[in-house]
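In structure tokens, the next block holds one chain alone, the form predicted on its own.
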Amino acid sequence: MAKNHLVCSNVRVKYPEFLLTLDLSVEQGDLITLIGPSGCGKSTTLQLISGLIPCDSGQIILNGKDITNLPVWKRNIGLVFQEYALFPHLNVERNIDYALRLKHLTKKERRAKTAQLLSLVNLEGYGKRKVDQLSGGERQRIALARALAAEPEVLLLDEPLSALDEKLRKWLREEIRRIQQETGITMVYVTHDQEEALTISDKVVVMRDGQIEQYGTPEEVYSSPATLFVANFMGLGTLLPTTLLPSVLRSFEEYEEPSESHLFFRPEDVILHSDPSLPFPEYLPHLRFKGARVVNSEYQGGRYLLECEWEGYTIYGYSATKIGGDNLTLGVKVQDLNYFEVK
């Protein structure tokens, strides 16, 4: 059984216009990604876990040690930002042989250390370039292995890969993970990607106004969202009245109404039917939704994104072709509904 490596129990910490509280628990060898709005508290949290910002009260344990008081340079904690943070005015062997030497190794130690951490990051035969002759994606890469170096017992990364294109995030990302199982090493990483969150992680932590909105894999952070704000946060979907039930559900089981004021699905849980002349998939119990009309249809490569109005109301599903029409009918399994209260 996996233990808990890092645990942020009752931390506190208070800015006249701001109140951040965890509790927080991260299993070794986990990757956990924090995402949520700006200003929620994601880079907060890793400074307080680093120790950069001492917390007002609460405990910061690691690996069974309280370090909620050790200053930072005591934690054995390591940090990789946005902007790489390398020294200009060292090659990439002397940027990582920098940790190695706070270390005390051998030269021959260093300069094996530091070949071994090159390919880890499949940056072989780079030791000698200058800083400036990397691209963004090569810096990234050089300031996770330095930061590697130290054999640090958790990492963390402050939305790493932000500054990069749309290609280059998506390839570092599989890359940082592949490193990271490699390894086998604590990550806690922040980002404002959804995609990233849920591709990358382990578990996911979806923060709001300082608080921890829910924890858990990504699955369930997605298809089974705690709040509104989870659901609406991690991607698209549609909220209706629960009041609608009665004259769209489709079910020989005894109706039971919900507590909650409102339902929410995601778009892939959509079935689409545009051939009236055909029949309805039986999907019981389902709701289904008669006379729909496309509104928009946005191709997003290998699908498209319809927008659908029925009664007023807005419905989104996906398509892998390009429908329109106004008689189309929607169908969603009951067992695809999330339901919520909404005032």
Given for the second form:
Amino acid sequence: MAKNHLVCSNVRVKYPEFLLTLDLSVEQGDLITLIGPSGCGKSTTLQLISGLIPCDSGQIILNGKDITNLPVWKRNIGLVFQEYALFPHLNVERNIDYALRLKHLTKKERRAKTAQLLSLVNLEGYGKRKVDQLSGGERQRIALARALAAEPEVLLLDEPLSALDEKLRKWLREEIRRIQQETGITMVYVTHDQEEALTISDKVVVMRDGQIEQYGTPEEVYSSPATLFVANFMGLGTLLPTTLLPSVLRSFEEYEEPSESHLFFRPEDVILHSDPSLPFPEYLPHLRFKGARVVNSEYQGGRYLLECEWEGYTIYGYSATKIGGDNLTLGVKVQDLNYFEVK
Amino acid sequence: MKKEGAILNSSRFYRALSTPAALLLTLLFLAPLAIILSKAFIAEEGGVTLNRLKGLFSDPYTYRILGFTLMQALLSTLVSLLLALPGAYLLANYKFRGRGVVKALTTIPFILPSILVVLGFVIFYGSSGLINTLLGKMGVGPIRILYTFGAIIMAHAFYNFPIALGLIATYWENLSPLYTQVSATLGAKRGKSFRTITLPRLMPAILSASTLIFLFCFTSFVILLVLGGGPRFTTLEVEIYRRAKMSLDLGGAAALSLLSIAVALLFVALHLAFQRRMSHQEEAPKMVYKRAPAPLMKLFIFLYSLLALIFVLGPLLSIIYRSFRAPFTRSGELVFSLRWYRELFNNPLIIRSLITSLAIAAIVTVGSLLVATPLAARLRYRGKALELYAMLPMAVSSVIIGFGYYLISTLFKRGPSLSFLLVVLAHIVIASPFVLRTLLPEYRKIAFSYTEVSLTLGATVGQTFRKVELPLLRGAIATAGAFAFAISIGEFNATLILGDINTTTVPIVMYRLINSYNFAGACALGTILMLLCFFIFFIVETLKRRSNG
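Moving on from the form predicted on its own, please list the structure of the form predicted in complex with its partner chain.
Whole complex next, starting from this chain.
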């Protein structure tokens, strides 16, 4: 049974132009990602949890123990920096066993542990290398191994892949997820990349202006965003006023007018028809937009993203084939709609 | 959002480490100043008096020497700049053979004791020196260079043009070429681009170098004392020395010291302001390929490098050359000989001065590192106010520091150990700002993430200091220590005023040898001093290279 492992309750920190408030609990063995635009307080959150900056008020609890006023070095919380910060005066082995030496492990124990960590990150035999001989991806994994050597209760990662190219990033995020699952360590992972957050996390925290907008599973934040900000930040979508509903809704059931001003749906939820005489193959309640015109079609490898114009509104949808023309019918199931109040 | 290094502010470690160092340095620096102040304002019969300052400011002689001091400093600065600017242009823009040699020249004055410059000038430009010998062979009569106003300016330029060259060339090199390229695409010719784009952007570096050089020349002492050779060329510092040690007018010397400090403070403030503008203009590093020079430019580069080399190395090499030349027979012809060295090593007084110099320099090296390293650790993340404070000693010349410690020594019964201690303390005060200025930029280069990651790995602030910061600073500490050693072993001004028979160091002995026209002996001792200075840097650089490679 998973239990709350790391809890931040009512944590506040105030700067002249910025206020961060944090209420968050992370379960043992989970990997959660913090995502949001730059300046939203993601990195500050990590600094707070690690103790590198003090909180003005509130409590941070780790394993039921209040660590709010504990100095950094007593917290047992690891942090992998964006720029890795591998000590340049030490080689790979000495970087990794830095924490082991602080704990006065014997040479034999240190050797065994370092070798084990190097093999965990798939870098066996790298011990004697200098850090400036490593590639970006190798540095990143050594930084991870060094942080794990201290056997932290929680590992924080501050945009650990942002300095790497796309291909390497995709591979390394799988590596991090694998290592997290092998070791069972609780991880808090900061990223600005939506795809990264959705693929590797157990839970996602979407932040904005020092506040948590939504905390949920990747599916929840993507498909059922709590706010319009989360909806837009996590991916592309179409926003339409709910006043259109009576004219486009097809339903056999009783229709209840929503109280919110706008509705939102993702391009995946759009069903396309190029022949308007064909009926939609399903009988679920849905919205039907007739006579849409393809304004732009963008090939994304495997599918096309269509930008359609319908009565002055823009609607986004995907298509497996290349579609053009100006007599397209678009359908969206009511169950896929999200409603937001927009001022 | 987060202030860099905020975590360190909440740690008591650096405060505990740096506070004693700061207090000690303050005490060492303020004690001589305080006693100078009291001498200036307290009458012999007790009670506060303004008469000394009044007397000083109503005496036309004061204005004459102040005027001369400012004038010679200004002229020396201008000449140094004129010599340096073409070199800075070449170093910053061209790739040529011997570039490294010219760059290496710029480091010489920092480690060269001033008494060596004086001696080198006497040997190189004297009536039987290399220049006049060459002129004589061409049938041009010996020209008098020494003991003229020109000699002072030349010696100051010798000392300071490499400083300007180094500072301006480095800054120039790092200016992005983007703006001159834009200017060219907008139709500006090269000269126009230089005047409207490059020169204004270089200005902070030029002004910063100028104020620094002005400050050095304003407080220059031994060059005026020996090469000036007379009351006509008396500056504030020479006059302070004269009153303190010859006419024993301590009150007058104290009042003059205050005047000197006040003027120097002004230039320190200017220098710091220009320096700040320099750091504001720092640009992202880029890859710029330096041009290969065209034939005409090649000739110019060759001539400039050659003249610069002769100008800087001529006096130094003549010291070494002369130290190995002695008359073969009584009548005259000079041949290779080790006679002067034999004489030196048979003279117990000179052996003693070597031991004294080495002992003082060793203690000063350790002492100033112990004071400056903790200060640098704290200044790394602390505000500017403290840093400004650490720069204040620049406004107080070594003559004045020596004078202050001399006044302190009059309060006690003087013994050999007290004299030794006071000289060591004075040297630490003089060396520490240089050590701090060497360490601080290197300390600031250590990314805070190294410190922070160490803390998250379970190391305390103290452990992080020992295991991460100090090892990363190793090279800078070695260089700073070498500077302290070179400054101390070459220190002349304070030692002359403060010292007595127990603290006769190598530069003092050289001064006496020069004054008694024993130039050959001075050259032999000077060669040893020069080798010591270069040797310590050679060791440091070798060690650094080995630990890096």
